[in-house]
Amino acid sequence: MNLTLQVWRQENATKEGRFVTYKADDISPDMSFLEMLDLVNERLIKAGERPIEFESDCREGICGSCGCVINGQAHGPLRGVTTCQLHMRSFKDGDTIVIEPFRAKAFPIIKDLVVDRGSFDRIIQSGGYVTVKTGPQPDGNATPIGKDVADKAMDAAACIGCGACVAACPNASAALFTSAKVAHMSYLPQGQVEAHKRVVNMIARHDAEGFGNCTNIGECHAACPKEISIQHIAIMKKEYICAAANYEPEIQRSEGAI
């Protein structure tokens, strides 16, 4: 396969970026998208040019670090796959492929296709954990949990925090990510003790990071490589309504009004 790539190149967060055109010739259709970029980078390095900066780690669709926008779609044209799971057979010989980073105020560009998703880490740090004293390690079956509940919690916990939901949302909302982190603990009895405090703090952090509001467009679910359900957003909003009257966000106390 011979392809034309239009890649977003940006030296750092303070400099202007632009699209640069590269030829990607003799590409095997069995290569993954990132393997194709590896080959292009090898050729750039041999030519004395700066390679394209992009993120990757596990390359198995688990870590969530490989996100970029391909032809206007987060992670590319296929549903339910990450960028590293996308193969070049999904494109045709002679195609032009436009590759750019996730675009969001809360995801500032570091370099080329690499963005800073530390805002997700701060949302989790604000409440995505259980701090109750549990004592010695309990037996795995000590707390009975129904299969339906366990399945719902597992579905929510499947979120890998890649940020595709933010990139796809016209409001740059992280409601799907935040709701998945809220919901998978809310379903389980271990997460009930701090449920109200958790949802208030996580939503406050979400807003403080500069993410937009959810308006139920549904693009987040369509772009999510793990197909996280937007039903979790409804659960999060319900919990927030029940909790907001009783809890003041800790971020408000420490950083001023949101």
The other form holds:
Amino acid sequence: MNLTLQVWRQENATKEGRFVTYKADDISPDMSFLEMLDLVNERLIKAGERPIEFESDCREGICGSCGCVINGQAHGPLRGVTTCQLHMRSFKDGDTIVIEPFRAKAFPIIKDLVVDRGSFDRIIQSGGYVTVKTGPQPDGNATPIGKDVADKAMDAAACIGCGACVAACPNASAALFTSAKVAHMSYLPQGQVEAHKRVVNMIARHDAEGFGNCTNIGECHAACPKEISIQHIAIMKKEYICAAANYEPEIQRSEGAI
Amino acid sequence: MSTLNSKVPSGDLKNKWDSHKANLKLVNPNNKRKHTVIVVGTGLAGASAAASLAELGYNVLNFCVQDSARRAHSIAAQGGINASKNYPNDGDSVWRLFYDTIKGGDFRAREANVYRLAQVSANIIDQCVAQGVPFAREYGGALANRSFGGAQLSRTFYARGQTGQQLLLGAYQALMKNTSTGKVKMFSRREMLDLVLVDGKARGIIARNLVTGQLEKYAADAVCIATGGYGRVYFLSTNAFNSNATAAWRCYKRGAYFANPCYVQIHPTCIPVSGHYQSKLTLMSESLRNDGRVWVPKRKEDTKKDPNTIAESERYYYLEERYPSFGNLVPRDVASRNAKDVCDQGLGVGASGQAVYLDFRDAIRRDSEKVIREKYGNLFDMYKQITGEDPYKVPMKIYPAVHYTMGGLWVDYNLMTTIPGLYALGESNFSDHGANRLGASALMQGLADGYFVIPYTIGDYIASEKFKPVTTDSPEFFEAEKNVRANINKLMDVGSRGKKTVIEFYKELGQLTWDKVGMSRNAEGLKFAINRYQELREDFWSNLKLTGTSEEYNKYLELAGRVADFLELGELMARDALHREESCGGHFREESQTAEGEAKRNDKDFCYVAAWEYKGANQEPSLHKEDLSFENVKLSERSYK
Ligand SMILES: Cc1cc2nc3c(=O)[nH]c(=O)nc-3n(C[C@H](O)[C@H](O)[C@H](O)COP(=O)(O)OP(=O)(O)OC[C@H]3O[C@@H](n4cnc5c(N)ncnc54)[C@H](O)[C@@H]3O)c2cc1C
Ligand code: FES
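Right, and the form predicted in complex with its partner chain of this protein, after the form predicted alone?
And the full complex, kicking off with our chain again.
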């Protein structure tokens, strides 16, 4: 296949970016999207030009490193698939592909397609854990957890933290990411003790990072490579309503709530 | 040749760890606050260590190359984690897990370490449950188990096909909690490029900030390396793109011995290579062998036929036939070598002839598609995504690929390397798996090291040493920084003039290592490889092409540094493989096999750990041996027939 790429190039956070057009010839349909970019980069380097910087690690859809907006869609045209798992057989000869970084105020661009998602770590820091020390714990079977409950918790916990939900949301909200962790914990008995504190603080942090409000548009769910359900946002809102009466967040809140 | 002191405590195997813990010196809580520990790596080993040390009160500086600690390579582990809980009541015990691991490792691991691993395995599960890890459960609410290769019972705990992800997120969340209190300072997008020694002790590191390109210096009282394995020396492997040996290698060059580098695990169930552009290989979890049956056509003429049209009588279920008692669940090295063997006989399938079938037809008939979907749905989806074929309808095609490295930095029972104050945890050390690792044991070892070993053993060192105050202004830091800068400048300088890209070198290195230091090895090939690595290095350092600068985000510069280290490590692997004139576990020397073509160990001459000492650039390394003595198990031929 021969393709035309329009790629966002930006030297660093402070410089202005722009689209640059590249030819991508002789692309095999069995290549992954990132392997196609690898090949384009090989050719750029040979020509003495700077390669397109993008992020990837596992290249099997689990680490959440990769991700760009492909023809207007986070992670590209297929549902439930990360950029690294997208294969060129999803495109046709002669296509033009527009490739941009995940854009959001809370994800400053580092270079080209690489963005800073440190805000996600800070949301988890604000409460996305069970406070438990390393050491002797009750036996794993001491508290039975029904299969249905464990499965639901797992559905939520499957989030890979890639940021596609934010890139897809017209409000650049991270409600889906935040709610996936809140819901994972709220299903499990281990998560109950700190439930109120957790949801209040995580939402406060979410807002302080500059993510937008959730207005139930649903683009996040559509873009999520792990198909994390938007229901988790409803669970988070419910948890929040119960909790907000009891807890003041420990973080200065910015305007607006989820 | 010196002998290495493994510091294994005396006494009965079963009591060694408990009595050792009772004898370790303690650091009082007020003093812990005065000590800083560097942990490099945020995989299962690094994240669990960093979180646990911070909870104890140490100040922890934690580093990783990814943008977030949560993305460490451990995240990709699929199948599960072993523990001797005996929940299914099928006769498991600490002893059995110990024995299976020792035997699986082909009697090339230290008894005491492996026994300790089996002992703490149950605590790991409890710890993870307490953190909220959503393990698979039975309807009644109890934890579910499945079986894995090399074991005849069900002791593997799992969270769908994403066990590594869930365990790592548990450890990562514990880490994030400790960053919120400031006990851990997290430095992501940093690559450790040198170790700093002061008075012969590990006292800090030099790291490159991968966003700005700046070099940064960090001082501490002890350094823990938890930077994973070196499987990417093969370029194509199941390891993540950024996995590397650089941190461990730089420690080696500063005096830490590197043990058993030739022990590499080739995993039998990976998606076969499809083209020259391929950047990595994808594992299909070993758990699939619980229900999938491995076969090839009996006749060469059938290898290109639609597999569903090949009659039962024309199928060669070679694992079931050759190993009736373990069948499709033989250990990985055995399964891999047998796949190579049938493909070498011309029975391989797929376009390249380098693949065998893994077939779920019978399991789907027996249990229904729904049951199979529940167990393996995400793996089947992934397979379909990559290959475009539906494994519910057509058998999967699989082939072995490099997966795990048993070798690594030599450590004693306390996980300390030969450099005082330098520890190595997880896949980066050589410790517990001998010459072959059993499935679901790496996650166990990483978490055992981080949660339950290092928090005790590091205290003993800190309590016993007198620490002279060291800051990053001391001359040793400047020397190390200068050394790193010179290396980077040299790369950029060559890179501005050369012609071959990093990836071209990387692929050449990978192909050489796969061909000569891969699934089967012989003296001639290894000697050839040793020479070839040297030539490749010369070519690399005169003909490499790079663009951009070192003062910015530059992925290909990062890769170049890693490839330069791999070009040296490859040679050490070949040397180690050449000197070990026996076959054991993942190391198969063609000169040493039984009449049936199985690996033949030589316990008389090679029952030791080979630990290599760096002697300077282009000098031959020197070999140190740690003799392995087996007091509790009898060395036997590892038979899975
Ligand atoms: C696809 C796949 C599936 C697997 N499935 C299983 C399984 O089911 N069960 C099982 O038991 N095992 C499994 N394994 C093996 C297991 O996942 C690994 O052995 C284990 O996770 C290694 O953990 P670790 O903490 O030692 O290192 P890693 O997880 O590799 O972490 C390395 C860390 O070090 C950091 N790092 C590396 N170099 C540097 C540097 N120079 N400077 C700073 N930081 C650095 C990285 O950023 C990362 O944080 C699997 C492996 C693969 C590849
Ligand atoms: S590279 Fe890991 S999810 Fe794509």
